[in-house]
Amino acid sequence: MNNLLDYVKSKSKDLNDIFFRNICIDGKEINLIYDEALIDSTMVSNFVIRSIVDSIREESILKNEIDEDKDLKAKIDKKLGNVQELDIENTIAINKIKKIDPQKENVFEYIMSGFVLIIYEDNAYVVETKATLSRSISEPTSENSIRGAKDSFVENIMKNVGLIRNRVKTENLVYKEKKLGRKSKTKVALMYISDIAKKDLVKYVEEKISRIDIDAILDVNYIQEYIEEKNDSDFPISINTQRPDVVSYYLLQGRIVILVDNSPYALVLPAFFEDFINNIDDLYQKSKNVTFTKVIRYISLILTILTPALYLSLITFDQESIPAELLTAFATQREGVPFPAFVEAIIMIFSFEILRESDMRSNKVSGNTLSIVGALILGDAAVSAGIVSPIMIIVVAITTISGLNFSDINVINVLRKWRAIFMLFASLCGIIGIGIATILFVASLVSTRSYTKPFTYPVSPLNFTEMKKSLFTRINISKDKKRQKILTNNLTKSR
C-alpha cells in the first residue's frame, strides 16, 4: 500500500491539516491518516492508535511465550489458528470500521467526512471518529412556540433524524440517504412513512432528487430551487421549518420530509395555501377556541395585501364612497403634502420595509429597539415635515402589522409583491383596479401546483369537510379519524 501512502501525501501536500502518523513497533508497520479539524482526537487516541498498540504488544508477548512452550504453541493453534497476523477490523473497539478498497473508493471522500484513514500491508481501512462540530439542541429561532415542543434542528443530520424518530417510533418511517455535490458529498436524507405516503409522490420526488448534478449543497434550499425548478409561482410549494413536531405531524399526514446535513431547516412537501395559514401550535389549544385566532390570521391576511390598496382607491378615484365627513378628514390631513397618494405610500412602505429588514439582520439585543425607535422617529417626523399625512402612518403601520402573522420568508415577499401589484391597479383604476388585481390574484392561487397536487387544496378542488376541518376550525383529536385523501390511501387513522 505504499502507492497509496505516496498518492494522498502527493495529493495532500498544500492540506496542512491533514496528519499522517507511523506506527512501528515489532517489525509492523501502520501508517494512521487523518484531518486534524474533523476528527475526535481523544477518540483517535484512546481507541484507534491504543487499541493497535496493545493489540500488537499482546500479541509480541503471545508470540514469545508460544516460542519458549511448543506444548502452548500446539494448543493455541488448536484454538485460535494462526495468530501472528494482525487483525486490524477486530483490534479497533469503534463499531463504524470498514476495510476498503482504494480503487474503488475515493480515500478523500472519507478523510473529509471524519474518518481515520488506515494503512496496513496490503489493506487499507477506515475509521469513523467525527468531532462533534454541531452545535447543541436549542429552541428554534425562526418559529416561536407558545406551548408546543422547544427543540429544533440542528446542523448535524443524524441529530435531526434521531429528533423526528423520538417522535415516530414506527418500523415504517423510512429513511433513504444519497451524497450529493461533485465538491461537498453532502448527505441528503428523504423521509417518510412507507404504510401512508403515496407511492407515486415518493417516486416522483426521489426522481427529482436524482436529477440534481451541482458542485455542492451547503443547505436544504439547494435542494429547493433544484425539485421546485418548473415551479412559475411566486407561492412556495414546501414548507422549511425548524421544529420537529411539526414535520412529525406532517409525516403522519402522508407527506415528504428532505433533510440535508448542515442545515438546520427541514424540507416538507407537498405544501398547501391553507399550511402557511394554519400553525400546529393550533393542536396544542382547545379546539373552539382555534376558530377565533383563524379568523384573526385570515383579516390579517387580506388587510396586508388590501390596506393600501383600499385607501389609494377611495383617496384618488372613489371619494363619493366616503362619507363626507372622513373625506374631509383625508382631504385635511393631505393638505400641504407634495406628493400623490400613490407616491407616499410607496415612500412610508418602503421605509417601513427597510426597518423591518434591519431588524432581522440585525442582533437580538438591539434590533427590536432600533426598530421601535427608528419607526416611531420616522413617522413623526415625516409628518412634522409634512411629507406624509398622518392617516397614511396609521395604514402602513396596519399593514406591517398584518403581515407579522406571518413568518415564512416566502410568503412574506409573496405577500409585499401582491401587495405593490395592488397598490399599482387602485392607482390606476380606484376599485376597479382592486377587482382586477383579486382575479389576478385567486388565478396564480388556483393555477399553482405542489409537486402534482393543486395549492389551493382543500378550495379548489372542493372538499368540504377537510375545507372545514382546516381552514375555519380545528376538529377536535379525539374525533379526527381520517387522513387528507389527497395524501394517502391510508385514510383512517390508527385506534
Given for the second form:
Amino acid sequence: MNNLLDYVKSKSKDLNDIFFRNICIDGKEINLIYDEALIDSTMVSNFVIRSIVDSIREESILKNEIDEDKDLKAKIDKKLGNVQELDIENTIAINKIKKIDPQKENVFEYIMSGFVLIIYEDNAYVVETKATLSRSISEPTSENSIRGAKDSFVENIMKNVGLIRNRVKTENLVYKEKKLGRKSKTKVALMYISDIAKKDLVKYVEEKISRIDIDAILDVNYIQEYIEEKNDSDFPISINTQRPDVVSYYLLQGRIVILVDNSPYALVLPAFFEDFINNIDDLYQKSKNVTFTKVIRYISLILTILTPALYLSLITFDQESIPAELLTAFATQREGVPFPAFVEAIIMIFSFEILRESDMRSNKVSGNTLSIVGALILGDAAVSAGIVSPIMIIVVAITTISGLNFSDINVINVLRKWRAIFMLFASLCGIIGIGIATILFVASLVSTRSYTKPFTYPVSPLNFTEMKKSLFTRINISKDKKRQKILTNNLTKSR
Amino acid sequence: MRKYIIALLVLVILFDGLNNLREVTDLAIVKAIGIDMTEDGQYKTTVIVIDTSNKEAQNEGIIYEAIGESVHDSARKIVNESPKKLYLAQMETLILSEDIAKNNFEDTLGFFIRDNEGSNAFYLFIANGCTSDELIKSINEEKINIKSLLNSSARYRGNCNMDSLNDILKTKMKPGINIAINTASIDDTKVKINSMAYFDGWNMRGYLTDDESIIYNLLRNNLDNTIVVAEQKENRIGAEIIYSKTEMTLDKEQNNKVNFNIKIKANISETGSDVIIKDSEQIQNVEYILEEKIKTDVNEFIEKVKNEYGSDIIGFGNLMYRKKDDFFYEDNYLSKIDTSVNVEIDIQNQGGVTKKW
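Switch from the form predicted alone to the form predicted in complex with its partner chain and print that structure.
Let's see the whole complex now, leading with the same chain.
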C-alpha cells in the first residue's frame, strides 16, 4: 500500500497543513494522514492513535502469552475462533469509520473534510475526527424576534438541522443531503415533511438541484439562483431566514427548506408576497390585536414606495389637490431652494441611500461616526445651507422609517427600485403618473410566480378563507384547523 | 421592436403631462380676490397673495391691484407687479362690490366659472357698505382667516351659510328659486359677516335683515345652531337651537298652499326671573311660547318675501316645479301663495343649576 502513501505525499507537496504520522510498533507499520486545520487533535491522539497502539500492544502481549502457553491458545480458539490480525475497524473508538477503496474514491475529499486517513497494510480507512469549526448558537442578527425563540442558525449545517429537528420531532421530516460543487463539495440539504409537502414540488426542486454543476457553493443564494433560473421578476420568490422557528412553521405548512453548509440562512420555498409582510411574531401575540400591527405594515409598505412620488406630484403638478395651508407651507419651505423639486428629491433620496449602504458595509467603529455625519449633513446642514427644503427631509424620513418594517434585503431592494420608478413617473406627469406606475407595479406583482404558485396568493387568485386567516387579521390558533390548499394535500392541522 | 413601440407610446403619454409642470415656488398663491367697478366701467381687481418668501411670518399677504377692461385682463396685469403668476386654484374668498352684484354679477362671475384652473370651491361675498378693495385690504391688515370667520358665524349664529360658489351656482340653475349670498362689511376697521343679500335672477335686489337671514337659513335647512329669545325682561326665555329640520310640502287639497313643518331641538340657556320651569306643564308652556315666537318670525319673513322683496328665495316655485304643480307657471305666483307654518320644539335641557345626568 506504499503507492497510496506515495500518491498522497506527492499530491500534498504544497499542502503543508497535511500531516503524516507513522506508527511503528511490533513490526507493524501504520500511517495516519490528516489535515491539521480540520481535525480535533485530542480526538486523534486519544481515540485514534491510542486505540491503535493499545490494541497492537494487547495483541502482542496476547501473542506472547499464546506462544508461551499452548493451552491458552486452544482455550481462546475454542472461545473466539481463530485470532485474527489487527482489526482497525473494530479497534478505534470513534463512531464514523469506513474502509475505502483508494482506487475508486478520492482520499483527499476525506482528508479535506476532517477525516483521518489510516493506511495499514493493504487497507485504507477513514475516521471522522472533525473539529467543530463553528460558532455557538446566538441571537438572530438580521431578523428581530420580539417574543419568539432567540436562537438562530449557524454556519454548521448539522447544528441547523438539529435546531429544526428539536422543534419538529417526526420521522416524516425528511433530510436529504447531497454534496455539490466540484471544488467546494458543499453539503446541500433538502428538508420537508413527507406527509405534508406536495410531491410534485419536491420533485421539481430535487430535479433542479440535481442539475446544478458548479465549482463551488458558498452560500444558500447560489442554490436559490439555480432553482429560480427562469424567474425574471424583481420580487424574491423564496424566503431567506435565520430563525429555526420560522423554518419549522413553514415546514409544517408544507413548504420545502434548503440548507447549505457554511450558510446561516435557510431557504424556504415557495414564498408569497404576504410572507414578507407578515411576521412569525404575530403568532406569538394575542390574535385580536394583531390586526392593527398588520394594517400598520401595509400602510408602511404603501408609504415607503409612494411618499416621495406623492410629494413630487403634489408639489409640481397637482397643487390644487392639497389644502391651501399645506401648499403655503410647502411653498414657504421650498422658497430659496435652487433645484427643481425632482432634482431635490433625487439628491436627498440618493444621498440617503449612499449613507445607508455605507452604514451597512462599514465596520461598527466607523459606523457611529458615519451616522453622526449623516444625521448632521442630511438633517441640519443641508437645510440651513438652502440645498434642500425641510419638507424633503420629512419625506425621506417617512420613506425610510416605513421601509424599516421590512427586514429581508431582497424586499428592501425591490422597494428601493419601485420607489425610484414611482418618482420618475410622478415627476413626468403627477398623480396620473403614479396611477400608471401603480398599474405597472401591480402587473409586475401578479405576473410573478413562485415555483409554479401565484405570488400574490391569497389576494389573486382570491381565497377568502386564507385572507381571513392571515391578510389583515389573524385567526385564533385553536380555530385554525386547516392547512393551505395551495401548499399541501394534507389539510387537517388540528381537530 | 414591439416593446420599444409600447415604451415610446407610454413616454408620449407621459411627456404630454409635462406642459402642466409648475414648481410650487413659481406660484403666487392667491388667498382672496376683490373686484370693484371703476366709474368709467373698468374692472379693478385687488388680490391677496400669500407671502411665501418669509419663513417666520406665514399667512402674511401681499396686496396687488390693477385695473383692466375685463376681470382676466386686470388680473393678468398684476404680473407686472408680482414676480409670479397668479394661481387661483387655492383661492378661498371672492368679494364683489354691491355695484357689480346689482348690475354686472353674471358677467363678472363668468371669468371664475370659465377659468379651468380654479375649483369654484371658494366663498362668495358681497361687500356691504364698502368697496371690495377696502374689504380686501382690511382682511389682509387684520390677518383675518375669512373662512374660519364664516364657518363660526354659520355654525353658531346662522346669519350666513357655507355655500361655496359651486353651491350657489347649483341653486341658481334650479328653476323656481333665487339665490341669497353672504355679505361682509367693515365695522370700525374690523371685518364682520353681515346679513345676507338676496337676488332676483342674476341681479342683487337688497339686503335681508340679520334676523331674516337666520330665518332664511332655517327655512333652507342650513341652520345648525343659533339663539332665539322670546318675550321680554322678566318673562324672557332664551334658548339655543341645537338642531333644526324644515320640511316644505305642498298642501294636498289647496294647490297654491305650502306647508312648513319645522322640527327644532333646543336647550334653555337663560330665563327672566318670572319664568319658572319645574314640571312638564311649565316646560310645555315654554315650548309653546318659543314655538309661537318662531312661527310669527317665519310668517313675517314669508310675508315680507312675498310682498316686499318679490324674489322667491325660499324656493316655493322649485317645490311646485318638482311636484309638477301647474300653479308654478302662473304669472306672479309668489304673491298668490298661501302658507301654513307648524313649529315643533323639543326642549332637551331646561338649564337647571345642577346637572342631572
